[in-house]
Every structure is written in C-alpha cells, then in structure tokens.
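Here's a solo chain for you in structure tokens, the form predicted alone.
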Amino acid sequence: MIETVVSAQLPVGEELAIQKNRIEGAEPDSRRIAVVTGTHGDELEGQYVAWKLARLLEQKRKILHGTVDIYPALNPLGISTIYRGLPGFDLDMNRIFPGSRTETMNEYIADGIVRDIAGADLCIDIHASNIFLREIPQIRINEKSVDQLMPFAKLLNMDFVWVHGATTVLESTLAYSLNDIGTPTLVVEMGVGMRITERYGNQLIYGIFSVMNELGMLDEPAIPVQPPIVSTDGHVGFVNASESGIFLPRVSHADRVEQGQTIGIVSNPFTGEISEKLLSPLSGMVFTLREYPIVNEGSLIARVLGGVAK
C-alpha cells in the first residue's frame, strides 16, 4: 500500500510529497522494519533493492508477521534530476536531519521522514558511493551504537562492517538521528553512483531476510549468512592522489594485496610520463576503488581494509 509520508507545496502549484510502500502480514503491529534509500539523487543501488524486495515481500506475505515499510526515494527531485543534493537548494539532505517542524521546507521534510520511521524495531539505510568510487558491500556504523547495531550488523549478508569512531560521525545524517531518538540503524554504502549493481542489492536483500528471520517476521526457516569482517578505523589505510592526471588502476575492486603493492598509476596524457604511482600503505583488501579516471591532487584513491590475507 502507497503512503504519503509528509508532503510540502512547491512553487508553479506542485507538492513534494515523500511516500513508502506498506507491506504488512499477520500482526502488522508486532513488529516493523523500515528500509530506506534515495536520500542522495546519484545513488541508484537501492533504487534495484526497493523494486525486488517490494516484489519478493509480495509472493511471501502469507508467510509475513509484522511491517515492512519501504521509502524508494527521500530525495524524488535529486533522483529525477540525477542531483546528488536537494535540487535548487545546494544542499545535502543527509545533513539536514533531524529536521525541524517549524523552520525551512527541507527541514520540515526532513523531520517528516524521522516522525515516520521512529519506533521502528529496525532501519537499514542503504547507500551507494559516488561516481568517483566504487565500494563492496558494507556497513559503517559508529562506536557509540556498535553493542546495539552490531547483532544486526552481522545478520546483513554484507562483506564487511566498518566501525567509525565517534568523532566522525555526522550528528546531521539520518542514521545519527534514528540512533539518537532509539531506533536501531544501519548504513549500507555499496557500488558505485549512477549505476546499478544487481548482485550487489540481491545479497543486501538475502541479509534482510535473514534479519526478518532473525526478529519473527517471516515463517520460513532461518537463511545462514556468511558472517562479515569487522574492522575500526585503525585497520583502515587511505591511498591518495599526489599529482593531477589520469588514474590507471593496477589492481581491482576486492583484490587482496601486499604493502607496497601498486594500486595504480596516475599518468600525465600531455607528457606521456609516469606521474605518480600509488603504492599500498598496507596488506589486506581493496574495498575502495577509483571508478571515475580523472584525478587531482589529494584525490582519494583506494582504500584498503587491513589483516585481510589472499
């Protein structure tokens, strides 16, 4: 069932509404997860996993107890415009929450979403990167909620969980804001922006089922997972660009790699020289890499998750 979660009048006479997909099954109130993505206008990922989970809860709703809520696109202008951010504002709308009810649109929007989904007994807030770099599937979540979220964490079906440290987190972004008020939430970042990774989005969606088994919601026999690498900010080496040029990688996406080891080179087209290689700061696998060739000084690379082995 279509819902409008909270809508606002534009200029020229339209209105931005928000909506969500309601799935409910036996009991409906016993329990509800809220899946979430579209906050950003060039993440696509979760445009492929909203469409198939909608489709899947469907054949499985005899099967179904409690509520699946589904929001395709928090940020419809971004995603019809392809614009990263809130189209004629400038902004990020992953830095505007938790809203507020009474000041700009955007906020109002903003804390529409929050009132909405609050309460739930689960959020996965899924995420591509941009369209500089591709990431494998993963899931960051701060230290500060890590005893909370890391249960559900390890039932995602995802390659690996990243633990921030609290300082850098961002108190604006949805996810803060659903932990802070007590509805527990996961940040899924996978692929790359403006594209569309199905095999990517069909092991998120196994993890959900697995996590809906996890909590009563689906009458079906519990579906293994293969259980993800954890890793802090320490273990974590960053590869950036020295020189301006064109990136060639020498290695790919979730290759494992020695310290030392070339991730690429950055070439000048003018000179036809060498300008820079990017070398590994240590041994592990390459979780982010440079999918867009132009690159300037200080540009971010690769990332590398150590202790890893080939």
The other form holds:
Amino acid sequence: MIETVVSAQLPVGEELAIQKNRIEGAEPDSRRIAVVTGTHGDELEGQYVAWKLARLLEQKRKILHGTVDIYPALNPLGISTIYRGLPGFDLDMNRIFPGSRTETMNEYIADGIVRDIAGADLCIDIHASNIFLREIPQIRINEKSVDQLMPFAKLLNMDFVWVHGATTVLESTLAYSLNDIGTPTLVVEMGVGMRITERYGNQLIYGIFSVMNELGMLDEPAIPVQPPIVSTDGHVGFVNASESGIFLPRVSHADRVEQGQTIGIVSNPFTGEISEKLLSPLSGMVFTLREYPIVNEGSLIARVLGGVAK
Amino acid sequence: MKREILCTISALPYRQPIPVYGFRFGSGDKTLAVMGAIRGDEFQQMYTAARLIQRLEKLESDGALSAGILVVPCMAQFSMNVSRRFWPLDNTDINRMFPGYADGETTQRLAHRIFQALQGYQWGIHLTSFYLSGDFVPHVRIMETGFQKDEAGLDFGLPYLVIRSPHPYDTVTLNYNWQIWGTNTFSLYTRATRDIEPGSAEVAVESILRFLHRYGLSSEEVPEGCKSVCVNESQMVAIGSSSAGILLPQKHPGDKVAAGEMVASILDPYTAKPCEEIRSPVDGTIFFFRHAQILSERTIVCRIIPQNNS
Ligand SMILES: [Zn+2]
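Form predicted in complex with its partner chain structure, per the form predicted alone context:
In what comes next, the whole complex appears, and the chain from above leads the way.
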C-alpha cells in the first residue's frame, strides 16, 4: 500500500510528497524494517532494489512476518531533475538531518522522514556513489556504531564493510541521525551514479532477505551469505590525480593489483601525451574506480584495499 | 601594496590556469587577513574586498598603516566565469571543505592551499554569503567555538554582532576552522550577495577600517559607527510560510515591526489573491529577509530580532 510519509506544497500548484510502499505480513507490528533510497537525485541503483524487492515480497507475503517499508525516493525533486542535491537549495540533503520544523521546507521534509522511520528494527539506506566513481557493493559504518551495526552488516551479503572515522560534519546524515535515536541504520554504497547494476541490486536483495530471516520476518530456511571483507582487517589506500586531463583506466573495477601497478593514465588529447601514470600505492583490491573521464588535479581515481588475503 | 600569487587553480587542458591573488599592505606582520569571494556568485564580496584594497593602498602610501594586512578578493574565478556558485565539475562548495586536505579531492586541495596562506594571522575577516538567498542587516557574525573573542566584534561599529552556535555543516567552513587554528575570526555580511551594492560595500569597508583604527593599526580617523547590539542567533524569531505561492514582502531588513504587523503576504499564483498574511508575533527589527519570488510552504520568510534584545 502506498502511503504518504510527509508532504509540502511547492510554490506553484504542486505537492511534494515523500511516499513509501508498506508491505505487511502476519503480525505487522511485530517487526519493521525500512529500505530507503534516493537521497541523492543522481544515484539510481536503489531504484532497481526498491522495484525488485516489492515484487519478490509480494510473492513471499504468505511467509512474511512484520512490516517492510520501502521508500524509493527521499528526494523526488532531485531524481526528477537529474540533480544530486535539493534543487534550489545549497545544502546536500544528507547534511540536514534530523531536520527541523522551523527552517525551510527541506528541513521539514527531513524531519518527517526521520519521524516515520524512527523505531524500525533496521533501516537500510541505499546509495550509489556518484557519477564519478564506481563502488563494489559495500556497507559504510561510522566507528561510533560498529558494535550495534556490524552483526547486521555481516548478514547483508555485501562484499566489503568500510568502518570510517567519526567527524562532526557527518552528524547531519540520515544514518547518523537514526542511529543516534536508537534506530539501527546501515548505509549501502554500490555501483555508480546515473546507472543501474542489476547484479549488485540482486546481491543486496539476497542480503535483505538474510537479515529478515535473522529478525524472524521470513518463514523459510535462512539463506547462507558470504562474509564481507572488513576494512579494519586491512588498509585503504587512495589514488588521486595530480594532473588535470582525461582519465583512462588500465585495470577493471574490483581487480586485484600489485603495488606500483598502473591503475590508469591521465591523457592529454591536444598532444597525444600521457600527463600522468597513476600507480597503486599498495597490493590489494580496487574497490573504488573512477568512471567519469574528466579529471581535475585532486580528483579521486581509485581506492585500494590492501592487506587482505586473496 | 604588493600583489602576489597565493596559489593557482589549474584545470587543463581546456581551462587556462587561474592565479589567486593576495594583496599585501603595511608591515610583514600577520595582523589581519581578509578573504573575499569563495563562491562563484559572491560578487558583492569580491567587490567589497576590491574597494578595501583601494582604500588600503591609499592608507599605505599616506604612511597611516602600522600593521601587516593581506586581502584576497576572489578565489572563485573558476566558478564565477561560468555562472556557477560551486565547483562546476562536482558541485562541491570550497567553503565546506576547510581546513582542507593537501592530498585530497580538488576542492579539499584548494581549501588547503588558501588556508595555508591565511594561517597565523591575529585577526581574520571572511566576507561571505548565507546558504539561503536573502538580504541581511549588515552585521558581524562570530561562531561560538569556545575560542572566540566576542567583544572584539563590537569594534566594527556595524548595527549587529551575531553569535551563532555551529551546526554540523558549519564545522567545515573557513570561519570555524580559522578560529580553531588560532585566528580571531569574523564573518562580515553586507546586505546583498548576487547584486553589486556600492553603498553596502562602503559600509563594510568602513567597518573594517574602523576596526583597524580602534586597535591602533591605522591612524586614519573613521566616522563613528553604530553602537553594535549583540544578539545570539537563537534569540531571533523565525517566521515561516504556512502556504505556498508568490512572496510579496511588505518589510525590508532593518525595518522596525510591531507585534501583529504584516511582514509579507503569500499570493495565490493563479489569482494573485492573498492566501496568507504573514505577521510578526513580536515587536522587533527585521534582521534577515528571504530573496525569492515564489516560496514553498513551511519555509522561513524572515528573522526578527525581538525588541527586548535591541
Ligand atoms: Zn548518496
């Protein structure tokens, strides 16, 4: 059933409505998970997950316990305008949570979203990197909430769990705000902006079923999942361009590379020269790889996870 | 006056290198640094800094300066020349990247370079703009970091000194980091951002020269300014819209209002009939007024400093 979570009137004859698809099984109040996506309007991987999950849960309704809420578009105006942020607004939507009722419409919407998700047994916030970088399916966890979140993260069937440092600016994300009020929330990053990688989406859906199994929400045998690599087991190396130009990769995404191996080049179309060869700082797996060819000095090219066994 | 290149913005091969200039005056001491436009629409901020440069040049040649001063009128050329507020490639805001990172992404590197040039000064002034488009009463703003020197803000002689408790997104601005790293920092807001207003630029320039004079750094007399009123942002009353449509302001920044008096009306966009009369709940002075032709519901229209504070 489609329900409106929060809405507001736009200036000229249009309502902005944040909606969700509520799928209820037996004892709908016993358990609830929220699958949310579309905070960044240029990230579309979650669109496939929302669609496919709704279809599969419809088939599984007889064995479903509790409630699954799917929120396909937290930023409908961004998605409809191919815009990452909130159109006409300076701040990234993932920097205004938990929202407010006295600032602007955008903060009011953020406040309504947090109130609606609050109290869920688990929230999964699906992101798709950006248009510049391709990511392997991964979970990002703030080091402050590792203990609560790691057990869920290991069930989600993702390849990698990245535990990152706590910084004040990240306290205004949806995930931080929900974790802060006791609603466990996992951030998924996978694929690349403006594209859909169905394989990754299917992998995540498998993980969502595995978590639901663990929470007692599906009356079927538990699905075994591969344990992810955890960043704290190894070391993350960054590769940034020192030159501006056109990036051409020389490895494939998710490849294993040796220290010193060429990950790609920055080329100069005027001269036919190679402006820069970008080398891997360590041996490991290229879990992030640049997708968008134009680079400026400093543009992120790759992230390599080293120190983990093959 | 010495003009020097502080750093260069390079985005070859299709944009030519852009020098970021610093203008140095007086002694070699690091007494005061003034930062102008960081964002591509901060025309008024660039213009204000440029007018300050003219005045300082005169003071220096008259032998009236006994301080070392650096003014950076603009580091937003790359965005300004293509009519964009933020970094055009990835839409990131350099003023959300401080203190910067030498090996990071493009805008982190630029923030790092300019921050290096601005470090070690006793006083710092950032001519800046707000994340919501709107007009202000000219004021000095200080971030409450625990390191700030509030009283010094009164010496600009602007109508108001505003103390702001930082939101998470403030912790990555120039103002916040400058202060944390030991410079007494003020953000100076003139009336406008996108429109060049000579009168309000002059008010800002005079206030900086007044500050210099009060601290014995310039021997030139500057006319007495206002007796600044110190207000904590949390004491201001925010008035928002409860309907959407065309915004018709009835008041302007600096205007006095009585409780119950109308500050704006919202008109139906199709009939121009008023659908909401927005009234002040308190006696006070308009501090900030949104600059917008049309408005969503639940969005801030103005902020008022209540009478008992002014
Ligand atoms: Zn995202």
